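Presented as C-alpha cells, the chain that follows is alone, the form predicted on its own.
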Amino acid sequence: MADQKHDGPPATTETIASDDRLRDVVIVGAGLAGASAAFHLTQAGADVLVLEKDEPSSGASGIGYGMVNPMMARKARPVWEVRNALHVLDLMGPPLQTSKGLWRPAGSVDQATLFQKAAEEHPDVGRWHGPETTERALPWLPAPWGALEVIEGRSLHIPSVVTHWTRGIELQSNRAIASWDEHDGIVTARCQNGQLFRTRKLLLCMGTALTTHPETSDLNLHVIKGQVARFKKPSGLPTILPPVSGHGYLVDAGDGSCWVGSTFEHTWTEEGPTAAGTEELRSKAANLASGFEQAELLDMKVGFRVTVPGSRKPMLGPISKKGNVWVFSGLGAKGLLFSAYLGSQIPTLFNKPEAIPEAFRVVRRSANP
C-alpha cells in the first residue's frame, strides 16, 4: 500500500482535480475513531482513503497522552467488552509508553469498599491493595484508603497511536468535507476545495465538526472542553511513575515531566487554556503524586471531545436513508478502548447494521430523523 499522503493546504482560487477512483470506504477524520476504522477495514481487504481537514490527530486526539483504563467508572466496574477490547488493542500494536499497569487511589472509605469488591469479582483485570501495602509499594502515591492496581491499564501517546494505525493507508490532509450525495449505491463526497471522491461507504469520524455540519448538527452529541497541563516532575519521585487515575490522571512523559488531565468543561467563554484550569490541574496532580503543589508549569493544551449525553457510549451507524453514509463518534473518556473494539466490528457491521448494540445506535435530537 502507499505511504501516508500529506498534501498541501486546500486550493482557494482554483479547484483541485477530482479523484475518479471508486473506493470501498472514504473515512472523514484522522483521530482515534477514523484511524481505528481505517486499520480494521484495510485489514479486511477494503480499499480505504482517509480525509482529514487539518493534520492527523489535530483535534482531541492530538492533546497528548490517553489512559487505557479498563476499570474507569466510579465503582471500577469493567468497561463494556473490556477483555475483547484489550485483546484487539494488543493485536493492533500501538506503541507502549510504559509497561502495563496503572493505579487508582480510592477517594473515600466507601470507594475503597467498591474497589475491593470490583477486584474480587474481576481478578484478571484489577488487584486491590490496602493503605499499608500501597504505602510500602508506592510511598509517593497519596492513598490513605488504599488503591486499585489495574493490571491491564496503561498510558499511550495518542498521536503516536494514530500514526501507527494509519501507517500504509492513503491519507490526505487539508481535505475538509463540505457535502455528499448518494446515487445507485455510490456516495460522492465533496471537499471544501471542490474536489470530489467516490465511494461505496462514507464514514464520518469528524469529532466536533459533526456538531456544526448541516447534515449532522442534530445528532445527539455534546462537546466538552478538556484542558491538560505538563509539569516538571518534582524531585524525589521515581525515575518513571506508573500512570495514575483518580479525579483526573497523571502520566509520566519520560523526559522529566508529567502530563496531568483533564478538566471537563461543559460550557466555556475562552477557547484556549485558562488560569483556573491550570490551578484545577495542579490540584489534581497533587492528589495523584506528592510534590506537585509547587511544580513548574511547562505547557498547556486544550482539546474538545465529543460525547453522547446520557449513555457515555459512542455513536455508530448509518445516518442516511440509503445506508451508505455512517457516523462513528462520541468516544468520550474511554476512547482508546472503544475505538479499538468498535473499529474492529465495523467491517462486519457495514453489512449487518441491525447487529449494532442498541446503546450505540444513532440518535438525533430532531423529531424526524
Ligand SMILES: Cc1cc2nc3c(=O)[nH]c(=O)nc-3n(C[C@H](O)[C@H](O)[C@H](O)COP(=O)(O)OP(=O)(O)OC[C@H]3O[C@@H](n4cnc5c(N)ncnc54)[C@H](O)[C@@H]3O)c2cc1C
Contents of the next structure:
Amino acid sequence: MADQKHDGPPATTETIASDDRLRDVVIVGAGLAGASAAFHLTQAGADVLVLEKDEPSSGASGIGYGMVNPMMARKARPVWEVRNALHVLDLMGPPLQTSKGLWRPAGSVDQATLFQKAAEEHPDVGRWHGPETTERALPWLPAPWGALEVIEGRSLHIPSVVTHWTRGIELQSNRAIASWDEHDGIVTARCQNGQLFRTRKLLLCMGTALTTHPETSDLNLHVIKGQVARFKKPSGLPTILPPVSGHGYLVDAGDGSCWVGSTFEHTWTEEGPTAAGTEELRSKAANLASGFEQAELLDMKVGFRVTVPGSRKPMLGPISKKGNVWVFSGLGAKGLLFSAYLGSQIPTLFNKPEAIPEAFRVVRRSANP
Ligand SMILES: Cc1cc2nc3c(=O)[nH]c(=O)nc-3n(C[C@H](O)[C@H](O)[C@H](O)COP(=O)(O)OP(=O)(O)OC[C@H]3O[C@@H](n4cnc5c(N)ncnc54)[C@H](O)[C@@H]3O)c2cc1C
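Moving on from the form predicted on its own, kindly provide the form predicted in complex with this ligand as a structure.
After this comes the whole thing, all chains and molecules, with the earlier chain placed first.
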C-alpha cells in the first residue's frame, strides 16, 4: 500500500469547500476502532474516508503501549473469540515490538491453582510454570506462587498500530464532524468548519465524544479514566523485559524505560495525571518486576476508555432509523483484540445488521429506564 495520506490542510488555512464525492463509508474518528474498520472495509473493496477531529490517536488510542492479553482477569479464562481475534490481529500485521509471550505472576495460592487449570484447559494459549521454574527463567519477576506464560500475549504501541492499519487509506485530520442528516439512503456529514461529506454509511468511532454528542449521549457507554507512568528501568534487569500483567501491567519501551499501567477511575476531579495515580502505579510496578520501588519517574499520561456497563463487550450497530449511521465503540481495556476482531466483521454486518450478536447491539439508556 502507498503511504498514508493526510489531506487535511492546517487549521489556519481551513477551507469550507464541500467534498462532492459520494463515499461508500465515512468513518469518524481515527483511533483503534476507526482504523480497524477502515482497514477491513478497504480490504473488502469499499471507498473509505476517515475524518479525524485532531490527529490520529488523539483519544484513548494515544495512551501508548497496550497489552494483547488473551488470558485476562482473575481466572485467566480466554477472552471472547480470542483465537479468531489473534488470527485477525496477525493478518493485519501491526509491527511487533518484541517477540510474543507475556507473563502473569499468580497473586496467591488460589490464583496459582486457577492459572494452572486455565493452562491445562487451553495449552495453545497458556503454559504454567511453578515458582522454582519461574525464578530460574525470570529471576526479576516476583512470582512466589508461580506464573502463567501467555504464549500469544504481546505488547503493541497503539498509535503505531493505528498508523499501520490506516496506511494508504484516505484520512483527513482537523475535521471535526458536528452533525449528520440522512435522506434517500445518503448520509451527509457536516464538519464544524461547514464542510459537507456525502456517504452511503457513516460509522461513528468517536470514543468519549459519543458520550457528549446530542445524538449519541444516551448510548449505554461509560467512561473510565486511566493513568499510565513511565519509569527509568532499574539497573540489573535484562535489556528487554517481556510484558508482565498482574494488578496493572508493565511494558518495556526498549529505550531504558518501562511504561506501567493503569489506574481505573470511574469518577475524577482532575482530568490530568495525579501524584496519587503515580504512586499507585509505582507500587504496581514493584509487584511486576524487582527494583521499581525507587525508580525515577520520567513521564505520565492519562487516557479515557469507553466501556459498555454490564456486558463489557463493545457496541456495534446502526443508530439511525434508516440504518445508515452506525456506531462502533466500547472497546474498554481490550481495545486491540476487540477492534481487530469486530472490525473484521463490519463489512459483512453492514449488509446484515440482524446478524450482529445480541451482546454487541446498540443499547440506549432511554430504552432501559
Ligand atoms: C490507560 C489505558 C490503558 C489501556 N491499556 C490497554 C491495553 O493494555 N490493551 C488494550 O487492548 N487496550 C488498552 N486500552 C484501551 C484502548 O486504548 C481503547 O479501547 C482504544 O484505544 C479505544 O479506541 P477508539 O477508537 O474506540 O477510541 P479513541 O482512541 O478515543 O478514538 C476516538 C477518535 O475520535 C476522534 N473524534 C472524536 N470526536 C470526533 C469528531 N466529532 N469528529 C472527528 N473525530 C472525532 C478523537 O479525536 C479520537 O482520535 C487502554 C486504555 C487506556 C485509557
